[in-house]
Amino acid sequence: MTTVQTSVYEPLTEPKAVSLAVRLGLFRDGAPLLCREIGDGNLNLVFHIVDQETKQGVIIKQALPYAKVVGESWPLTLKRAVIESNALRTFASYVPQYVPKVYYSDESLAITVMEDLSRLQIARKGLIEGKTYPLLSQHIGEFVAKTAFYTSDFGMNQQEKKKLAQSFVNPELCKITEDLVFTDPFFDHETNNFEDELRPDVEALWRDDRLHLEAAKLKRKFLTEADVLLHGDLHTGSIFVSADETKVIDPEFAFYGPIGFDLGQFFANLLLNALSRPELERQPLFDHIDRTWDVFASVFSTLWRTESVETYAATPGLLEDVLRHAFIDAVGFAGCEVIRRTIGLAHVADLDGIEHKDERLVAKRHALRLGRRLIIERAELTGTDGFRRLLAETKQ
């Protein structure tokens, strides 16, 4: 990967990012190219760029100085494009399958140009379509299960470790995670978004000091606990996919942090498509999940026993500790997701694209029942047919 620094930041167009395809060699001379901006999140410009005979095309990215679905009321760091190219360059270097490749970067203008994936699919958007990739759950569990055992205390040196947590320094991104999935939901602020009629909802989870309790806790194990490298970001919506090919994209939040958050994040959005379906259709989803932890735990236990630096992994109990912690803080994690999706500032398709407005409402009241026993009860939850349980209860 080239990294390089260029002029001053400007956003790109779409003839701008033909000109620097071309100026990089990425396409043969001549080439009739077709670009299209097709970014649909909130932090981003996105470029795809095709040779219309051949079909072969790239991504560029381009960080914007703002949030998209605000706007420039809330600036951001163009910093985070550094931090996503040199995240998804580190994780490439344990789990190179499952991120697209990274051809050029430029820090200055915060531009990342990378490998095509439109022979995928986001996975959110083919769950809804009810789609089922089989392999998604244990490629996931393989990218986390790795991801964070060699970032770990365990999987390098402790030094080494403190100098790559130091360049995944990311406190403008990790301050919208604390606001926006910690944070606001829980309380009456401007940024929530959610229909009238959740309004007596919403205002209970307000006034409900146990649930504040708990929702603080998790909120302290993401501030100040530097566990491993963390995707930070890790939903359905941020994962390229196939029936046999996963590609996990966007870690543009990345920081160092507790173990099971991005698992929490992954479980969430499971849940969140499972609440959108009828009830006998879920059942992909609670597989899904159940492969997920289960391959996190084998693979990273393998790992442990084979490959740690610690003197300390050698004894009996402290893996099974750390594992069992992991599974708790993604499960109240999980319940902080779920909550925040269904009534803070950025929703989900699964939910929101429901079409009847009672079946919609009757869901997201659900949702939030779910996420608020998913924080308060994380610690008696003792595998993942717990989520079974616990959205079984919470259906009224």
Ligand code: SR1
Second form
Amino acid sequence: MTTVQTSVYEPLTEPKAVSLAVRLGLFRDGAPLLCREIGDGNLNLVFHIVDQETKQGVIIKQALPYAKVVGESWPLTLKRAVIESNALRTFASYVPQYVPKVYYSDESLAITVMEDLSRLQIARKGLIEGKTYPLLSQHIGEFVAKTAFYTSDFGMNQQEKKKLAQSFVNPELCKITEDLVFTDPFFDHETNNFEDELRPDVEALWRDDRLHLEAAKLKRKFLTEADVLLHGDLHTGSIFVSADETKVIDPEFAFYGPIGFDLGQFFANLLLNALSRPELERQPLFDHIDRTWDVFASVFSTLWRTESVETYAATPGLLEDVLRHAFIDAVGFAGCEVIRRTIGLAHVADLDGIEHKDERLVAKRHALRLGRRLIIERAELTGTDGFRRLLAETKQ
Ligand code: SR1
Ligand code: MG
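Can you switch from the form predicted alone and show the form predicted in complex with the named molecule instead?
Below, the chain from earlier opens the complete complex, with every other chain and molecule after it.
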């Protein structure tokens, strides 16, 4: 993978981002360039530079040496920029239609220069506005199926897979997930963040031994199962979308992990959006969950049957076993993510944006009950219908 090292790290400003774009020859000479820092995520700077005449633009994303959401007291490796650009390039070799083009990356500056996707909208924002995006789940199901299969021991040379997995060892970013998704919300930890009124509900989770055991099993999977190359943070804020296009961005959390993790994160964030809506408007979210799983299972199965490199792939029952465990794990991971986005660090606008406090608290209590049941009962859900059923059963 080509990532260059040119200069010493310094955080870019808007004028410096423009100078860099000019130096890299990304625009024609003398182009009237407008640059804005538009990063609204938790970790990075994002510069959008546009030629005012041709309207053509690029994105320069730069990692900061700390987590922006917390501040300089939380140092964070700049290596995540290399992981991100390498993950985008790896994904592009399987599903170029679902990731932005990477034009250039520089390890010392911790930057990735990539395609301007401003024609699209962040899925979380659009879903909050009530948009439905008919192709979102078909595209995400295919994205996950192909990236998972082709990076697994069944879809690529098994020696090459080990080398690829080595290049995606991502300890610091994995630690964020190990702590923020799998641990802190289940204990009285300083990173947690919730309304005082939720304290009794939250303390009940902290005392729940059954929940702790199941969350621990899921964390163990995340820690130990180097199965496929994951995006690692596939929530609806990591997806640009329109009626006919989908682009997955921000794979700085990429690493080799359990196959159900990306699906679980995506399902959870669809459920969080469903929880923020009136009951009668939730169907499109359930439809997206159904379709994501159906497309994932169907594309993954076809690849397994037609392109597998592993002798045992043809063994009756093995594919079914892989899919069954991927589903069970995805349900459990979804439960952890639902709880974490409700009471842990880094909430979601779907729930926090519910203006009326009482309604917000109702939705958050519902999220906590749903997350708990998803974790504990994950092996009993026989299909995606189970999400609908559990959402209904956890209403009170
Ligand atoms: C300190 S980072 C908080 C969260 O932002 C990212 O998007 C991940 O979801 C991470 O857990
Ligand atoms: Mg992100």
